[in-house]
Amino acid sequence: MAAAIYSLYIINKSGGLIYYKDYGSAGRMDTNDSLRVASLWHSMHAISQQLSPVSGCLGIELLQADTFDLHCYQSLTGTKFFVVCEPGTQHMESLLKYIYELYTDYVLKNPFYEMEMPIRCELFDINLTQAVQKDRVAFLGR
């Protein structure tokens, strides 16, 4: 069975949702729900950094629940990338880092993109779709 990636979120350093992609999860969310999830995750991530007993904590990287896992990668600029996937899905950290590379290559280098604004970039979408499909294919081979 292939690893199911339910959805991908990209949040700017202020906590605003700048990109959301649903990959066919059973419980489709409307725009308001996806904005609430992004805002809630941004807040939980920030609070976890402050409450951590370990100095230098970068926030929550993995949230495991009975029905899903949420993996998060935060860039040095504070942009957060998180993916909601099937429980126990492996190698999401490397996928998130690759998605960050796509973001830097196709979004940040786009002269028409304004920082902190919603992402509307066709090349990013195409390469992101290919990356997620390759990850599913690679998981089938394991």
Second form
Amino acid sequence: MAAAIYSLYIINKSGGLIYYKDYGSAGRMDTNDSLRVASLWHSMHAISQQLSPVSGCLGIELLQADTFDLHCYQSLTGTKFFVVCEPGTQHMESLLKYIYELYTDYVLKNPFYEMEMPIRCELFDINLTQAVQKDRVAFLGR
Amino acid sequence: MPSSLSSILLHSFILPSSTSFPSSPVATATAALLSSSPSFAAVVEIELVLPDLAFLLHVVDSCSSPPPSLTGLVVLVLANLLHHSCNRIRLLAIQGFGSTSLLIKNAIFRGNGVCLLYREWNRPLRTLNAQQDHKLMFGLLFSLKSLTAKMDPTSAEKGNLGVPQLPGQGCSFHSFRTNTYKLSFMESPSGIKIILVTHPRTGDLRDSLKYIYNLYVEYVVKNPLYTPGAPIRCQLFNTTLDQYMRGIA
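Please give the other form, namely the form predicted in complex with the partner chain, since only the form predicted on its own has been shown so far.
All chains and molecules follow, beginning with the one already shown.
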């Protein structure tokens, strides 16, 4: 089962993009486009909550398109982590939760990090790359 | 089978009915329908020939005995979007949702992103104003399509965000899931959008969407009294659709 991650986005609670990493997709986006896409996703996430026929909707968790899947994880504080991957990729939720843990450890506990600002923490980058690599190897190795 | 079906429909619908249809060039429609080709070409031809008409219809039915195994709610939205370039996008909405009780609601209206049919089979109360609901849904789907076309990781050359896409152009999504519902979406080459809102643990509904589109072609498009762009008031279509929905629920 293919498990390639194409890109990862982190958006803050107001919808601004604070982290974008591309892991080798043909459709790499420049900064402006990634900002627009992130804000658009934030709004779509909110509208999908309004459309729910029952109460208690927390927004889109998985979007399935023809050529990719988009998994989104929203923390309790409203920070959204979403990842664009190949269709049918399993275990993205656990990866996203793990990335959230890395975020809390290496970004939030960093005393020089300002809330809601773009993430520029080296340790976060290193650990994130390791996590994604491990994920990729684990699935492709099977 | 197609030719006999359209002749049957012609017979059943050409009789005077209680609902009044606005005057339209029925002759052209009849000629197109009697060619009885259940292909997209026939649908497009009819769309381009006939003018659009506006209706607003709410019909509420309620079922007394809900089927016990009902797990899914189905929303089907059909709307009509009039573009200057004659590219009409139809959105048919049939919405149903629920677990224990069954509520059937039929709502049709038109305009940009006009809903042609809205039916519910089971919906726990939590409704915005119906019109607002449909507009919101159309807006969400339009934007999501634009987003997926832009985000497509396999194509290098993409247009800008927000540029209206032709049906079939660019990558399109087929479903999204939240913790409370799952929405499945299909757009036909003629621009008709079919949407189903179901329980989140429903599987892939693309085949159901295709089947519903076929029902639409058979019962609505081939109805000589139906004008494309108008809200759908074909009783046979509603009945067959309900039967099908109950069958898969």
